[in-house]
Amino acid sequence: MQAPEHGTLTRPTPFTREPLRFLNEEGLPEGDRDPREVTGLSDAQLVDLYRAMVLSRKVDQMGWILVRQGRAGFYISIQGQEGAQVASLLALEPQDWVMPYYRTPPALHVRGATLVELFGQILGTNADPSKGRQMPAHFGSRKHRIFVLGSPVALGHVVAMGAAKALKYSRENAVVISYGGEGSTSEPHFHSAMNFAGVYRLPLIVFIFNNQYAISVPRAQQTASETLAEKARAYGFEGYYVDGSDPLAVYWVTRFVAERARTNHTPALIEALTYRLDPHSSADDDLKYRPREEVEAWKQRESLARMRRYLEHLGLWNEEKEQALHAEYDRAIEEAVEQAEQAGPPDLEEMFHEVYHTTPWYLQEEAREARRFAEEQEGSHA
């Protein structure tokens, strides 16, 4: 889906108390304005939206149950964030940088990535583009412009804030979008990101997912902010508090802001508030530190049930629809995990290659050390 040609966006309003929305939990809009009017969104690019939101929830299944069979190792769930995730990446344009973070994996499919390549990263198999360099969880295409994350928190950041730094520098027309959860603002990267973005006057957009716990920390008990967005202020530049179960404001928020960064180089921070439905990864129990009944009321107003009755408020969607996409995207998964698995595991010597751009002489001895060990292993076994 591309984004809408239209004139300059309704500028929302920075460093509100509540947050921005046009839906409420019932999917129905709120007050006298029309959200298609104000976004710029056609009612095809609507249904465009929730398809890809519908295919990000259930990639982000199929994720869970190739852990729990045994075929991946670790995964990390994005259900109940997939309205702020896709919405947020469809705002940008396809010149755009992305630095993900381990809740991003809607960033390859929606940026045209093929399923296959999505699961021959979580399997780490030759299908992956990083040739299963990376632990599963840490996604990245270089040729639609996302960067492969590193694992420490935060990190992500400052490698953006660069980023921009070099896109300003170079005089593209284009800006870094830099994803995190609430976790990350508790990090000194962080900070020391929104600081040079603000002195430098950067394109970069810093995107936090609000979920309400790192890993289990409540957010209460890592910063007294009212919100994350105000963290904005003491950098200089404008903070933005937006509802994360509302893909709608999501996309209106970070297309305003992303076209001004291309236009005048300002940098923006927009806090998604939403909620992780599942754990925090295949390796957590979160039942430890969040009572049961707190999950089940956040499922009743996440983003894709919200998104499918506004859809149905347009006479846009039915369960006919559903029901058929549904079945279409089991297909494709099915399809893509078990291409992804034919491909079969990387080459041995793929780990000492793309390290640099010209192999150095030691690493390519330790190719020939790791291939000659190889070897030796199988003949003990044959």
The other form holds:
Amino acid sequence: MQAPEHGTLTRPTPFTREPLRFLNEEGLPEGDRDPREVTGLSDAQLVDLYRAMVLSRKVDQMGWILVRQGRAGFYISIQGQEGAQVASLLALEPQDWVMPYYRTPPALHVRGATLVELFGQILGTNADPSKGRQMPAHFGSRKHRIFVLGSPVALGHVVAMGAAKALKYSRENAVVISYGGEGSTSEPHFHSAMNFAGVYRLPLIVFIFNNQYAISVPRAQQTASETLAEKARAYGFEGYYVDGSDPLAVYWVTRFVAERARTNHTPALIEALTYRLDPHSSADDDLKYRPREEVEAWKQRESLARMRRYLEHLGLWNEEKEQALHAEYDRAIEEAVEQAEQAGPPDLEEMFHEVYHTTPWYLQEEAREARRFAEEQEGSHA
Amino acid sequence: MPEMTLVQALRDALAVEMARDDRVVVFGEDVGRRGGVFTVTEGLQERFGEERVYDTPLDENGILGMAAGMALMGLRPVAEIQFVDFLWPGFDVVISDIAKERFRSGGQYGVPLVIRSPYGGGVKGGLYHSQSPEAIFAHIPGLKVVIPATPSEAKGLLISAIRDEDPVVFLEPKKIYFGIKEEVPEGEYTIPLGQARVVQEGSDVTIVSYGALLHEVLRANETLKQEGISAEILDLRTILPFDGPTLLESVAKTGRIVIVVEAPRILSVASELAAFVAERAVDYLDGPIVRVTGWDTPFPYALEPHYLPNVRRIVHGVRRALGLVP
Ligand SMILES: Cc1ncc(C[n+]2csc(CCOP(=O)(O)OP(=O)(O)O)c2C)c(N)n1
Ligand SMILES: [Mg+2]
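Could the form predicted together with the partner chain be shown next, to go alongside the form predicted alone?
So here's everything in the complex, that chain up top.
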């Protein structure tokens, strides 16, 4: 999707007590501003945004299916966050860099990652740019300017901060966006990232999905701050509190702070209010800590339904288009999964490569030993 | 005696100690309402209240700092780190404060606390849900390191760890959290720290292991028996202070030793035990000291089955120790 032509957007208000939004819970515009004017998004771009959200949802659904079928070992869901995730990625430029967190991958097709690559990561095959080294939900791809995340919560924030310093150092006109959940704001890494970003005026956007739970721990037990966005104040820059189920508001705020960061190196914190619709992961049982009714109530307010109703309201979408889109994506996803699986598991030697740039003698020895055991094992099964 | 899984035995140990001693307090990420992501603390908050069993923010530095401060003031905190792979944001507290509190204060202060944490591979957890960093902790003077291999051991060792005057890093082999059941003594049951268990007596070779891999060693033993090899199998249980006398006694008897750990080999616990035996028992040795370990790589995801020591590699190690293969 092309970025809108006109340069500077109107400035969103930082540090609001209510989340910024254009669309109400029915998906209808509220207030006196036309979101298309404020965001600069054309009709075609609005449709593209929605399509990308639907694709992310469908990639996610396939992730769950692969776990149930035993083809993937683990899965962690984006459902409930598609609007904020897709809109914030679309608000960036190709030269920008992305530090994902584990719920980001189903949306990374927005950056150009192919479905085969995304499913290759989930399945741990050679189709994964990282060669199946990590568990599902850890997609990264250098050619798409997507860093490879590790599992420790908040680790990405502090490293993204360093990447932003490098961009500033080499006078590149680009930003780094670092994603995380509200739980990540409790870690020391978050503090270091925020503090350094403020001190060195770095082109860093820390984007926090406040989905209201960190596994079972509710938001109120994570911090005594009224909002997460307000934490930015203490580090000397602005924080924005935005309704994460309103993709238009997320797009606006992200695009604004990214443009500003590219031109005058101003960091920003964004808090997107969302809700995790699924259990924390395929290993979680969320009924142990939250009532089913709460989840059901949030399903009525989430971004996909809202965005669809908005498009219908504008006369840009209907049931027929919805059906056709699903059919198209079903086919594409099925094909991608098949191709990703056919790429096959990584070769045994891959375990010993890339521990270092040049493999030292003892690892070469270990690789030979491992190969011998694997061959014996195969021989004994024959 | 009731049959329990490792998780049930740990829960039982916590309940026994909490009932006996109101200085014992349990906290960490998701341990309260959720009862822990592996359910070890399930039901404890209902039973003992939110002041004694509670959830913390997502911050290992905060958790470990809180534990250190509480222990300093005379409480007996049992802090859970959800996976040991995630302890490192709080490592400064462990290495700089907890481990050194007694020594630096000339014995005025001590921090009798337990850091409980699941560790180890075998669960398709990839790089950060599989690691075995016991040697990293054992390298820090002032810490004790304990790893149970069975439900009874889990209970007896955890109670001892809570009662110990020194800080204990208590690593739980998550691979066998639910897979093994056995009868576990009821009520107060302790196993002294610092003592290995002779799982099976034998005369040809000593095999030392601990944690989930002990069970792989027992499977390998079936093959060894068929080959007429009599193995003496030791379950180390306490990594530090490790049970030197039992180890030496066994090697004096068998003259051969194989050490089996799942951590990477270089500077591992296997390395320390090998050096210890080489220094103290070289006269008894009739063959090479053999280490069977994880490879010296980060823990892989897709290739995990090739990473962990298995029966084939253990048997091969024993044959090498016996001089049957090069
Ligand atoms: C340093 C660290 N501690 C603990 C964990 C285990 N863990 C994984 S996700 C998670 C909760 C994260 O919550 P939040 O940051 O709100 O993100 P969400 O999953 O809600 O999107 C925890 C505790 C971890 N991965 N890393
Ligand atoms: Mg959260």
